[in-house]
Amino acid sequence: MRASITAIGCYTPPKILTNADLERMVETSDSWIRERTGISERHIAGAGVASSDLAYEACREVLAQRGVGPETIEAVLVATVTPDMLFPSTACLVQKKVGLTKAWGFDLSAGCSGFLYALITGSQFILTGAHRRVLVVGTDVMSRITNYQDRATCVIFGDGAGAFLLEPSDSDAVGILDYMHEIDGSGGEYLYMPAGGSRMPPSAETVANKMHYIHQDGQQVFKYAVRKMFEISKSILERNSLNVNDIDVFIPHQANRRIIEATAERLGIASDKVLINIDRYGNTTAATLPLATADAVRCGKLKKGSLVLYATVGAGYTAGAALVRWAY
């Protein structure tokens, strides 16, 4: 038996940032985004709009496509670096929200990998056979951490939401085949928020300084994202006995257009198999890989029987690989 995807749901906020836009707000220039990162625009979340609410939005969608009630999912695992609050969990308040009435759940940090280490967490519970339905989200609203007199940061990131929907497989053919995660904490100085933890709690002192927004050194996360991208899918290739003439379809993580295209073509991987939907939604972090499957499935690139090959890295360092045979 494996962990099978059975649904996905996703959610973007209705309100969009173009780079003409930010043009306005800082100094930078459409063609300076579009070339360096891949982005023309974003969603950006309303005020009071919190994690939870797109969440939310994503878990209607992803019950609704596979005609199930909320009362039938038996746990909830949400991937986000932006929870409402530090404490009750998002998890929690989505459980709330969406009428889970009879799961648990938790919420997991893990940057930009984050949904697809809270896919492979959900996917043992399902292995071990504890729970027949688990429901697995990636929500962030990352402009309520980005700092938009930072023109380094603030053309990335966008807001959405993404869920999948995970069940027993009939096959051990379908499903989640193999993953492989690493971290290296030696990174983490290179993206980082600096305070709002225990070590720097909020004070006058560091909201004066800006030390809540996103901290990123570009040119660090740029090299280690194409290395390591491009060294553990190598690695789950061969440990798999597949090349990548075998994968239908290659979803990397949307961090920006260049180092999915350097990935890529480091791996040989053909570029009509592979998934770039960041021009129209940016980094919108633990978000970035449903978005991205659910348009493979729209425009035909991932249906029925595909190989999918997902990548991400993120904050941390996190970094991730999982091969999942495509079951509808």
Given for the second form:
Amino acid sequence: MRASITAIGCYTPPKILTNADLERMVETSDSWIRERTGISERHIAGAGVASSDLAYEACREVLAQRGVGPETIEAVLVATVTPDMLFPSTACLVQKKVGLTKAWGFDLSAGCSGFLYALITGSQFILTGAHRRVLVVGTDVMSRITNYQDRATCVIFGDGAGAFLLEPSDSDAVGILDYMHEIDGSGGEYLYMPAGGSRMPPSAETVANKMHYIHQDGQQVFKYAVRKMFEISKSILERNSLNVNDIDVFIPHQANRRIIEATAERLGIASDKVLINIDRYGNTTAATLPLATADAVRCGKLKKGSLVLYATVGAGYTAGAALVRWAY
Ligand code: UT7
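Return the form predicted in complex with oxa(dethia)-CoA (UT7) of this protein as a structure block, the form predicted alone having already been given.
In what comes next, the whole complex appears, and the chain from above leads the way.
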């Protein structure tokens, strides 16, 4: 038996922020953004909309797709760096909104690797036999912590949510086959939000100094991402005696089109097997992998029996990879 993904759901808010819109907000250009990042547009949540609201929509879609009631879910894990509040956890808010009356759960923070970490954490409850239905959610309203006067970050991020249902598989042939995760705290200084936590609580000064926004050294993160996405993908393939040709779909975290293409090229994976949808969503942090998975299913790249390689890198640094044999 393995932990198997049996339904997926996604949600992005309807409002779209285009590169042309950004040209009117900061000194940038559509061509710079497309050439340097691959992004054309991103979705932005309306005023008052929080991460649990986006998560609610994604979870409803999962339950409808699988045709199961919310009371059958035994645990809900929410990956986010933009929780509605520091506490209670967004998992508690989602539990209430979706009516997961018999579920427990918690939030998990791992930057852009959050969804993959939550997926693997959730899968452990399936593998031990503790639970039979676990909902794994990635949701972020990055626009709330984005400084729209900082052209180096505001062009990258977008808002969105996605969710997977995990259940025990009937056989060892399908489900999550392996994972490989690692963190490297020495990278923490290159991508972070300085204030709002116990180190630097909110004050008039922290607000005036724009310390409640994403601070990123883009080049440092870029270099790490290009190296690590390749290394971790190669390692997990080797450990499973797999060749890139065995992979049907490569679903990487969507942070920058150049990072994805460099990784795919070094791995030697055919470009038609690589899922790229950053052009329409930007970097939605914990939501990129489910949004990309939904697109892979929609465009026919991902079908029953497909072997999927996931790879991710995020703030922390965090990195991860997983191999999944698609079950439905
Ligand atoms: O998911 C979490 C992990 N995050 C990432 O993976 C992000 C990784 N980093 C990146 O994707 C890229 O580093 C960025 C997209 C953030 C930046 O691209 P870059 O090619 O590394 O640009 P750069 O920082 O080296 O900047 C090159 C030039 C600079 O101008 P000068 O100093 O050469 O005159 C920047 O000021 O581009 C300038 N620049 C821009 N110009 C127009 C930076 N942002 C913009 C912009 N529009 N939006």
